[in-house]
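Shown here is one chain on its own, the form predicted together with its partner chain, set out as structure tokens.
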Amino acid sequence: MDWKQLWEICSAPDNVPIVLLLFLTPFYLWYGFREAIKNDRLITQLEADPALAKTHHRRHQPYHPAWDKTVHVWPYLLRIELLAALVVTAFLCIWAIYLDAPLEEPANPTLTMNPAKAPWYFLGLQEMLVYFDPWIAGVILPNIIVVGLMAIPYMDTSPLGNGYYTWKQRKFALGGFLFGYLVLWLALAIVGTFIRGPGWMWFWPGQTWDAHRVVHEVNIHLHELFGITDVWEIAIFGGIATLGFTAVLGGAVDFALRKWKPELFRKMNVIQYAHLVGFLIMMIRLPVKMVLKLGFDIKYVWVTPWFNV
């Protein structure tokens, strides 16, 4: 166990923020879910008791009929904003006094940094480069993420859970989002920051980052397993494998949605539904490809003279 190495990674000035995020994310998850559980209890209670549902104020926050529904922004909100500003300022000042922003040697195109890493908030993308060629990892996937985020409100049109924390009423939406954000984005960034060392090799936490470690990197392409050698046959085989897998996955997603979320299927129009299935396919393909690469050394499924998948 090389504690010094671990400390070096965590205390690298530009990594300190992601270490902070490592603590903040679970905290706020817990903080949000605590509210969700309170609301879920209230929902269960009201569903069981329609009479109460008619009269209840329907919030878990303390309530008194005589209280005003609203409060003045001055002072009740502005004082909080002032306090927040003071706390943030103090926090940043202390941080800025005790930790210096990094500055390396002057830029030198002839001296490659090893590992050459983007800042931590982009390491999720950089880690995806291991599993996909740059045109997918660096161009297609980021665009799909952005478009997917933008499409969310137009796919999830359920009025349930608008403006309050709940798990019970939004298991699918919330579960899907948290899977995407926590697993596909944050976890990959964490791997990129803490696990990937020189040569983008895999080092477990506490393992020494040895730039001269020899890793026998095996990259198998799927068609090699089937002994296909002709360029055109490879391309056609890969196309069938990729598109076929996508089709099967799409079918499975469609089947699962109809089976377990019938109301969702019923309410969505065909455009919404097609996009939902499309985005889910993309979200599942990433971990599938990761398993293929990390578990079976399979790099490409589809090799053509112009691009690889």
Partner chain sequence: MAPKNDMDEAGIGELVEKAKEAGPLQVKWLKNPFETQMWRSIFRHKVDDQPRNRSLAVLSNVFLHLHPAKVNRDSVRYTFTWGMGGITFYLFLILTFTGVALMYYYHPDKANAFRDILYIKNDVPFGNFLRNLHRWAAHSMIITVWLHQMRVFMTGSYKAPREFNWNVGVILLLVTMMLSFTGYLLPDDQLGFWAVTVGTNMARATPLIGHEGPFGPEIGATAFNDVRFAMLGGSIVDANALLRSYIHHCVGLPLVGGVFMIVHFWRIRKDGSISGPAPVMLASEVKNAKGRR
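Computed from a predicted model, the values in this text were never measured in an experiment. Basically, rigid core = biggest C-alpha set you can superpose within 1.5 Å across the two forms. Residue numbers count along the first chain shown, from 1. Compared with the form predicted on its own:
- With a cut-off of 2 Å and the rigid core superposed, T208 has a Cα displacement that falls short of the cut-off between these two forms.
- Here A90 counts as shifted, since its C-alpha moves by at least 2 Å between these two forms after the core is aligned.
- Core-superposed comparison between these two forms: the CA of L103 exceeds or equals a 2 Å shift.
Having seen the form predicted together with its partner chain, please provide the structure of the form predicted on its own.
No partners, no molecules, just the chain.
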């Protein structure tokens, strides 16, 4: 991919949000962890000195007398919110003026765009179609994501970390969120934007997007490695492999949680804990399936006459 082609990709109106994410995400990660480290140092200091904990103002900044004053919503908070709304509105106006909406000509069945890509916020789902059947990548996994986000407040009831940055007190929660956001969403969107070229083929950075490129990739299924040919034997073998791996992975996740986060098992009921383990299993299975496809050209593990996994 030459510089001209890279600029055309980055400057496309539909890809500008991804480019902004590449700059905003590292900045906010740095800022959040910087504040978290400062607060964690303060937490450690207060835990070691109970007398100081009784009188400390609970902030890592030096004490300021204005903190003791009552600050009213009007005019202080609303004034800041109004200024923020004006800045955001001006930014969106400039964006709308200088960046055209990514609308194209009416669909022409005789002339298909290559590559045909979804909007930037759906590129992760489009990339998952490479590794899963459409009913999984387009229906099951998005619903699991939505349900998982809705279930977080019911599974995670700890008050620690509410209203302040911390890593020490929220390692498991923040680690799970960062894995889901950076690996399972942002990384897939970046791959779909900068790596997937014509024909949704994989182009490494530096390679020119050649629409006439021919790739000799032979996808295989797991049962083909073992020479299984009967339809029902294939379905049974794939079911045993898939469900067996899920059971082993679930046992490993349960063992790791009980060993390194035993307080979770004590604080949660059976339903909360089962949902937590289930969501973690689904999060781990996606990169495992990606490794099987990209590293070993294994398309499906479980092949049946009705569905494939």
